[in-house]
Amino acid sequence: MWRYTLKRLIQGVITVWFIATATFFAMHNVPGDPLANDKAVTEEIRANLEAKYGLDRPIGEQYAIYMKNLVRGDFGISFTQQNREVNDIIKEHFPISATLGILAVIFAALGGVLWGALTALYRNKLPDIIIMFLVILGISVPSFVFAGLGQLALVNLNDLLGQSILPVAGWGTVSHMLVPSLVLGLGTMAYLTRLMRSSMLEVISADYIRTAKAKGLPATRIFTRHQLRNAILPVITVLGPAIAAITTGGFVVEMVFAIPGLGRYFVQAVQQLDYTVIMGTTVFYGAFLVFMVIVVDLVYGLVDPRVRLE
């Protein structure tokens, strides 16, 4: 187990290094000057930034400086936000994105397992047909469409009732989180529903399920102890990447609902060509995704004792 864990950690470090390297060279091939006059107010500021990041040196030396700072956990200073480090931006705004993402994952996981099991139990019947139709919509329609429709529904609901039941945008209370997390988790919930349905159908027809029924075990116990427990394993496998994807992929939802999360600053950095913010957040997101994949690999072995990670 320890040998497998160490191996996965080494692979994760290599993956993060590749992400950082690819991001560095991609950003240096983007047209435009990151220290344009409207960003660096004076020539003195421009000269200091060039000296700090080696922008006046060959690309190889710039890469060495970048990796040296990265190893120390220093993502640099924003080119567009005065006296603000990228580390501070991540520390301040990632918890907001993480909170939104966790709520969306909880909604997606519970809904995916529930609806997936229900469609398998009522295969080819009316509940199965209705849920699978909604699942296809959830997978096909982009999140920004659901975000716009969600805001429109909130506006109409508040107008109809004559008072603000749920806020249309902003952040700060639980009521601000409900609709954005619902919108953000819809696509993942639809995908998990399909995955759970397929896995559940395989388990239902397994020999040990028929044996359990032949022994006269209660239907509830067969469902919870045998069917659900074994069918949920593929869901756990994809749950780690899904958590990272939702937590780091709510850019559009954060912009639509005016949520001050990290994704919103990433979009602004791309628009303003803020190199340090783009590279810092990209490496941070990549490392977070790799970490979640490793955690799921380890948890998978604990959930299913038949899996031998060695």
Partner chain sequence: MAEAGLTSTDFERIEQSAAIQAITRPSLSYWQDAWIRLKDNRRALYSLYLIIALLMFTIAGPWVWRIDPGAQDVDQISQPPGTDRKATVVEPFVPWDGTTLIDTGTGLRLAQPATTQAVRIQWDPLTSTGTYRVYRNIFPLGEERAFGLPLAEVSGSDGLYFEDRLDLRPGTYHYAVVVLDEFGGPGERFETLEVELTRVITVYEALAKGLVASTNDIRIGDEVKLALHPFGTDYLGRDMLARLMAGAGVSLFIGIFAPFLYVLLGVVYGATAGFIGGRTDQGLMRFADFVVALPFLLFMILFKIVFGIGPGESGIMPMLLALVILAWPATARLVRGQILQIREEGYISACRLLGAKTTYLVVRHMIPNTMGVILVTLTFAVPSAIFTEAFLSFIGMGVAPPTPSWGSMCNEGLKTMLTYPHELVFPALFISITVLAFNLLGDGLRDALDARMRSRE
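Could you switch over to the form predicted in complex with the partner chain, since the one displayed so far is the form predicted on its own?
Next comes a single chain, given without company.
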């Protein structure tokens, strides 16, 4: 177990290095001029700017400096927000994206498992039909449409009630988090519901369930201990990728709901060719995802005794 974890961690570090290198060279091949601005500057000022950001050195040296700083956990200073460190940007905005993402994953996982179990239980009956219809909607409608509609629904709801129950945008309190994280988790929830349903159906007709019933085990015990627990396993396996998709896919929700998350910063940074922020964010996200996948794998080993970590 420990050896396995260590091995995975070392692999993770190498992966992060790969991501950092890929980002660095991708970034330095982007056409365009990160130092350009609305007003043209003279050669002298340009040279000074280049010196300030170390862009005047050969690319190999830049790479070496970048790697050295990376090891120390220093991503440098933002190009557009000239007096701000990328570390500060990540420190301030990632927790917001993470909160949003975690909530969305929780919504998606809980919702997926429970709705999935419900539909399997009432297979081909009304609840099943209704929920599966919603699931199909959830899978086939793009997230930005949901986000736009979600905000519109909030405005109309508040308008109808005559007072602001849930804020339409912004961040800070519970009420700000609810709708954006639901919207963000919706697609994944739909996907997990489908997965849970089919896995539950498989479990329901499994031999050991029949045996358990024949043995006269109480229904609650069969349901929770045997059916739910076994049916959940496939859901957990896809949770890792789901977390990845949700945390990095938060751009749209962050943009629509004016949430100051890291995703929105990334999109802005790309439009501004803010090298340091782009590299910092990408490497940080990459490292985060690698770590999450490792965690999910370890958790899976704990939940499913049949899997031995090797």
